[in-house]
Amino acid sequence: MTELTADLIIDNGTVVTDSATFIASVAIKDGKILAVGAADAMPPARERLDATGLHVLPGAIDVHVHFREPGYTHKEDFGTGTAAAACGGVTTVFEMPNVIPPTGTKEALALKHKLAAEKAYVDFGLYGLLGEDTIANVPDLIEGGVIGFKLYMGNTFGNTPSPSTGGMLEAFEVVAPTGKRISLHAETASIMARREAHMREQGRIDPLAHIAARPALVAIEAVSRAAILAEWTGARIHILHISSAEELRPLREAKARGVDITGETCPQYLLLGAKDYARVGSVIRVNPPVREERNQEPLWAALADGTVDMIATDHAPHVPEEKIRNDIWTADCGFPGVETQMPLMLTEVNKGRMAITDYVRWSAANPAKIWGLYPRKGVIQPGADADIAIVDLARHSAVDDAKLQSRAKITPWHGRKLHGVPIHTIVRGRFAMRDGVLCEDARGWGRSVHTIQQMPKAEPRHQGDTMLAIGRTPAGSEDAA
């Protein structure tokens, strides 16, 4: 009988779940876990890496990233979006469809997943646009491979016009049989709208104009609406890059209500406020922007007690030349975050904010088991793919935009210290990043994970009264066929 021989084993490290942390080993083959256990129970290996000191974990996976491709690749392309993933830890990605053109017919996504599947160093999801123009195209990007829908209820970079209440609620009606979670951009568009344009006849370009123009009511009425949309036809909602207390209030409502809605926040709300205009100006700009620092605890709160679900980056590359501007309405909002926020995290778990395990639960369990990916994705045991961030929670290190592999070199981190990084990262067995460098013979080797997603059986509810049902000729009426 011939020896199983694993591909690599990474000896004594402490891995970490998201209840749990344990010294052990791991063994990896054929790109899954095969054992985790004492070093001594492990099979042979072509390889082993000694992980004495450091801290196993499953890679991050980041459900909100805006890669560029097609249409703006000066600012970001899948080759040096994922590489920067890969870098930062995050081992699986779901990318944005606000680009050129949009990812809302069945062509462009084609030609989204041969782009991404020809340079991706990490797995991928892609989104598809849910727009008032696209309702229709529900079927063929589901066909086509999507992870899940992306609607606007604000605008942000690409001007993606955004539906109108009617139009939301038609689009509800059309995803909720199928299963898939829409993600939302929740800002009231009107309101935003308006206030800027007074704003900018008044002449205020200055960048706290940019917390003025939409202030946490935009937040707030989305927020209200998309639940009340989403409880009447059973839709799964996922609110994008929650930055305000007040938001939390209407999300906890609508999942004590027993609404299918989750919510992320990212490093931005969680670590920068107000007073950062003043030291990185222009380049803070962000939608929804980064608010006053009163609005950090009780967003740390939310993610501790659940009512936020997860950690995001909303990772939204520009070059200098389009962030740094006199004029703030100028300034593309966004900047560059996959690459950063697994060491800013970790930063924060030496300084005692939250423990490991929480940390895990944030960045990778909650989003596999939110986005049907668990217990493949997001967890380090037996049978899962091997997608693994190897961290030092000892070493002290700072940001430097020049050093990251983003095309877009600007972020309001620069200079930050941090504690704790990631030193490799391993996608399916294969090392993207090793002893902190790129590995560029994995270019290429990230996949779709809509091919593995299993959401929990659809429940879509009042479906006699969605546009389709009262479009039809009632029985027995006299144009009845």
Ligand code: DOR
The other form holds:
Amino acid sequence: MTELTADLIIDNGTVVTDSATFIASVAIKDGKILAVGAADAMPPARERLDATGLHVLPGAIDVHVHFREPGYTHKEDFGTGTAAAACGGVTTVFEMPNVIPPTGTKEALALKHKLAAEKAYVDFGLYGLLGEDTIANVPDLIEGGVIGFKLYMGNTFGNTPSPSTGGMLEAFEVVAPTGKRISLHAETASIMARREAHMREQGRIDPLAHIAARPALVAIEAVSRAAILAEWTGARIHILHISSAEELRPLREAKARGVDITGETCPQYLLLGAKDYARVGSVIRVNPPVREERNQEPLWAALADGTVDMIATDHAPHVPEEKIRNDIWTADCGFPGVETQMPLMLTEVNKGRMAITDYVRWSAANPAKIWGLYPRKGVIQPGADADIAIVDLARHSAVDDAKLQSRAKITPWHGRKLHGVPIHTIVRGRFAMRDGVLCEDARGWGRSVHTIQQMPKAEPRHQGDTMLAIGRTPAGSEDAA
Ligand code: DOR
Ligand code: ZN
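Next up, can you give the form predicted together with this ligand of this protein, since the form predicted on its own came first?
Next comes the full complex, and the chain you just saw is listed first.
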């Protein structure tokens, strides 16, 4: 064999980028895309896969998943969580820090890196926890290889304390010069705590009480405040799980002012509504809540006009005993989503809701660009990592919770009809799912993507007015007054 023998050629599929679809063959060698072009222009290959009639997409990048390890492995671990990703056409995930111990120290981060590298079927990035008492750990966490930071403005599973506005400002000041992005759970804790307490006093325990405790105002307030602090400090921020029409306004306004702010929404906010609370009860409890149906259209429109940059899932597994409760306040928040996102969205493509190029922009290209992974990831072109989802847009199926890879086999999607499903997933040239079946031998193949992340140059602002003015050094050292 010559040096130019490809490892694998995917023949004659419809290749999709964020701006075009075209029929082509894709040659893969050493985990990377070697060539994209006509089948008869391809080099010799060890293996050929006929993709006639199928679509060849960049694997999805889900920047918001909870894989629960260490601490809650009865819900999920890096093996089961990344298996779910692989079977959902997802080739890179960013994993959240609300585990035990929280991922807020270099030791906790190192442990997680080790666990993930042993078990992961897909590539991953790990978030570091940015809380009031981990601000001083920022340099260590960056050195340890975080993809970015997570800051909880509102309470949710794990009860990670929410920093005060003062703590947030300092956290932003410290992270801004590093160029890393801070992802925000943007719901204001104090508003929610008071409302929930009042409702509990009145004996409200029904599922819809959850929406009333967390009205869109909590997101409007949190997004607005975060945007002001980001504008002042130059910190890059990302708004997680955008759920309401109303929070789009502060997001749009901040973007218009030039704040480096991005946002994601999730399938549950695009496709589910208040009516689903009666259908599935407490299973639907998630933070932020699935809201009234009237929010769906504005969220779709915001994706289309670029106000919302991407789709993520907030994959948040809990086992059935933790989800099915008569008293809504005792049901754990969240449900699995990393495996169902792509088929749910492809179903919307088939309905004519958006073009498949839009889907690739929201699921792969934009996350890669915003997190500094493009063009290594998020696109099918020579030189990119061979991270690929091969999908059959003609295939009909239905979500069956029992068949999900996640350890937490309970979702509000059970029974939902699908039209368009991923059938093969390739991670850096290697099959992680083939013909709809997980490739067990890919366990441990996933690698941390922090090593390839290249964020644009940092643009911190006002460091002299704030940090230096009170005798702190911008590097985030402990020598605060
Ligand atoms: O419902 C949620 N569950 N929202 C979050 O933000 C966290 C997540 C979890 O970790 O379970
Ligand atoms: Zn989350």
